[in-house]
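Encoded as structure tokens, the following chain is the form predicted alone, with no partner shown.
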Amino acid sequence: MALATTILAAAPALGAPTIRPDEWSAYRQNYVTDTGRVVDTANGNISHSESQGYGLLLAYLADDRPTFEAIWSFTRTELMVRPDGLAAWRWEEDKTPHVTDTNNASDGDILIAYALGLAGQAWNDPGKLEAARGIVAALGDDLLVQINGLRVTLPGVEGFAVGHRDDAPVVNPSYWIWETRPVFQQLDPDTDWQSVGEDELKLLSLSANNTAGLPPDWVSLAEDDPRPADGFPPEFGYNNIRVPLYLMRAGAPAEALEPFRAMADDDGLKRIDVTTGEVKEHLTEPGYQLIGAALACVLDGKSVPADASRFAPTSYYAATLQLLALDFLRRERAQCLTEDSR
């Protein structure tokens, strides 16, 4: 499959930092504590394995090793408390114990392992590489399932597999971070992570066979045709708005990105009911606007507006996605940006 071969070819090597010192300083001041906790400011100031994973990846891309070490220290001591080597997903400052849900979230585990793998290689740190190998091996052992001939990653160990719910298995496409697969293949050659990525790409496309032409955030695979999972809004929403960013970062060709035109306009991104096509909300923070602008540049050659590329800390999630989009544009599509933004 040419699409899959192409999409699994990219991973950011550390050269000159693609996140500027002023941008990273603003992010750190707004979302990273002195102890290395990465705070989700729009979600009750909790932390989770996803925020810690994003923090590690951004610290690597900003070439800020002291902050990387602090975030990893917090992650290792506060969240790596499960016996299987994966991270507990939810941590709350005002609760005792602080970990209030010990289930894992595979997107957080994937981000943590990916950042450790990249940093371990770039900084010649065998300890980080060994930690990354352990997480990737646990993901392979506990989260991979085969469904109708396709091998994909579940969102968590508990609650999504057959036997855990009537419409299982249930997956979340935004947990499939394709740029990690080449790194995972090197870390864990016993699992064919390249094929897993190819299968997840096929299932992403199958999941978008609905009125909106977009994958719902939570997908039931209990029947031959994927459908929105029970108990979740049938929407392309806050989870999946990062899917096209992940596809661009992984080097996806235009045919994989085309369906996501429907989620973006000049105002930003849209939450969409996949069963009716109704727009439920416009997401207008600069981080969301930049994803839409990057998509327009990759597909149509349109320049990214200066306002969208100017980093402005807003909510943790939008700010995180904005820095990841800037990293992608500066490495792979500098022509999309104005000279001041490159």
The other form holds:
Amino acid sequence: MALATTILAAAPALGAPTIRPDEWSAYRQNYVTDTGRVVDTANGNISHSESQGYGLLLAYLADDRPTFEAIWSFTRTELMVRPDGLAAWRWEEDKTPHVTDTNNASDGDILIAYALGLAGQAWNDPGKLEAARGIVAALGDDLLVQINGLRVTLPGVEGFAVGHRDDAPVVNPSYWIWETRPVFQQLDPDTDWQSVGEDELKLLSLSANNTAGLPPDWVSLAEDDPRPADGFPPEFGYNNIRVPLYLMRAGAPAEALEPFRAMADDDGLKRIDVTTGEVKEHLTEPGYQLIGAALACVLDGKSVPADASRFAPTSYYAATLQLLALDFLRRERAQCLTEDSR
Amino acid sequence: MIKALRLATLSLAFFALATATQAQQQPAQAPTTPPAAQSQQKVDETALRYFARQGDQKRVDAEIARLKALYPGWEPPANLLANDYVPDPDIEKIWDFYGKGEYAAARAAIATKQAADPAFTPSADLLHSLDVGEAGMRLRNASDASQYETVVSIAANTPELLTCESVDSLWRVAEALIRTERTSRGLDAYKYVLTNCADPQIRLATMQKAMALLDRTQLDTLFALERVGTDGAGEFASIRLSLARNALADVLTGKSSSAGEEDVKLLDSSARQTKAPDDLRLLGWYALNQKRPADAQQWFEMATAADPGQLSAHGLAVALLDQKQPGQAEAILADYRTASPELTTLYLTAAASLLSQEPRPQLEAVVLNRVVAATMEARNANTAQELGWYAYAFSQPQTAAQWFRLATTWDPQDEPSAYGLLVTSDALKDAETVRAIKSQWSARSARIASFGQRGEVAPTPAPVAPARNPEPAATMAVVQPQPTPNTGSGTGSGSRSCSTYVPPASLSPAGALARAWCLMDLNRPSDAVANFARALNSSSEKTRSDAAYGQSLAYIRLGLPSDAMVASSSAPLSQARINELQVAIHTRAALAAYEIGDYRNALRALDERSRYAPEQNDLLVLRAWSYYHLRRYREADQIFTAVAATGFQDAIAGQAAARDALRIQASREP
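Next up, the form predicted in complex with the partner chain in place of the form predicted alone?
Once more the chain from above appears, this time first in line as the rest of the complex follows.
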């Protein structure tokens, strides 16, 4: 209950933009086209509902309405072709049709609905609020499952639920974006999104019960104890490195953040085999370093090094996480930053 | 000028649908007031004047049509380039983005202008136009991604999309309705276009789209909306012709058994007029399929005149073979016999039937030489066997033996070749070969097992030792036909006891039976038939059974499998003989059907045959080619591949052909 109250307070209201014009302009030039497409540069220059959702959220946080409008126009016309109102997840420039997978990815839908909800409210735009409501209601209808009394969001409509695979249900904790739950609660009061967020937090903790003490990216909930899902590497990897960032942004308490100390060191973040604790890769782009540094500041009060907070567009994913981390630090933990990084 | 038309009736239907199925799941768009309802509002002419100044008449027309549809009673300004109108360049820029379909840029430009000038409010017309434009784009993307429910739902919410100007949306909606089993509604969409849209290309394209999705009966309701030109020709004449072609092609691919009379007539008169080779050939193959080989011959002759080459020659040769004119077929195919594996096969088939004609024709050296060359090149056991019988008929048992031996080398499983070698070896008094063949084949062939047990063994024409091994082609190549007819006496097979004619009626049934077997050994099956018939009058069941069996074999040798079938039932036979006859009859029927291009019946005969004996490689290859000709390439490929895997050479070319066809087929599919 305490957590829910904390989370409720966390939705970023639009005051002065927390992403600076020079940072946002660099991001836009590197990853956003004039047609409103947000390009995943480290992944064959494809786009997906997640990149569009991040683009919308960052444009809102940078208070760049023209870019927001362009990204939303692209998202609506190119990806929102499913009859259930969710977005197709994968879009490729050089393929016909451009949508190469019509399944959805719920992190993308969640980010899109969240950004629309925030922007609709801030800019007093009922059309965007209406669109956000539609997506949230569809998520509630099609993606929520109940496991051992806990309600959590599935990663997609196809392929993860019971009946779709032997080790189902399978979930991905990095698709649980806790800061969205209070906004969803307002948009769609019919579903208890607050308690969904709490349940997802409980399941996150349960799925970290392994040698590494960290949740694997893909988790099977077929049995009482969560375990790494079949067919995926049993690792805490690129997906879940966002989890502590999402927890911090949602105002989660220190004990929820504590286990993630294991994923960070002075070099940046680590990809870790959860069954052995073995480090498989160091992720050293500034965006990843800043997550580790923010965690160290929130847990131990250590200042964030100036290098990690300087925005340097590298890959789409690292750059995106870096801007989200900067937004969080400037809003909630300005004291972690040096004077000129605030 | 193209007139924009609101799809009043259709859109009402869509609205009904939208409320029924979509409203609950689909988040409604932000409520927008339809501009048409705001009749008092000033019409935003920015875009119109902008396009006019750009000199873009097409967009000007489209914009006038759009505004007229939105504001009934509005008339465009007389002078679009008048100076009294001062446009806002920012707004012009937005309309420019809109005009190019760059809706994201237009949205961004509106927001940019609003940020710079908080008093700026985009006109309802501009916002509505963008909504419609984006809905059209979304509809197209949903259609491309096969999200047909979404297509229908967008159309229901955006009836402005359903106009002659954006006919692509109408086509996509029609397809979405048909693919979601609302065919009559899809049909309505096509009818709407044909009732309201005047552009001839749009109308024709509409029929082409409909053709791909609807059946003939459904299409007929669209043909009812055809317009007739001043020349009296219907605008969809080309579509009717395509449908006629499809109907004939469906017969050839086994999808239907015959085409409608109208279709045949239509294509007939068109092809006579245009002389389009493909159409002429299609009519030829269709005539063959419908058992009208003489008509087919005419079509293929016309096709040859219009387009000489292997395609026309192929059809013509099949038509001629069908009419038992293998000599002409051989001549026509001569130039193309290496053009493709199937033409090689067809050529060898023609050559084999030419050689086996009764009475034996005396072939010119040039013909015989190319038959020999083709046989050697293809290592074809069947033609080699026929060359053997041909040489034998002209009293050249040594040459005959060489051919039979070669045939058995190429295809050790070929019973007729083994039988030929047996007969000639016997004639040549090559007792060792006779013994070898009998021991090898007796278990599998009744006629080889029983050879020599009836009648006397004929004296040999010349005491010549047969070649142990086949000679190289050069010495084999010449089969010199002697002017002596094979019924003559004095030399060779003619000196056999049964070689002079005796009326069968003058013989006892048992005597006729012995004589019939003797005639069979001389490969004179038609004379044998009459003698077996006499033997069938016997009171002895054993004699009658033997006679029925023999007559059946004789008919099979004559290439008359249905007569063979009748003969086999004229007296009780042992199960072993029934099986043997059935196998032979159906083999013969399959070969005969295949030779005339009747691939369906070839397959039917093979299926029948397979009830009595397993298919060996040569018949499997025949089966595969039959599938190939019926365009069942996948089945053809499977069999060719399986046979090729046993090392059977003939299958490898077939496998390549089937795979090519599959590739071409795949590349043509949308």
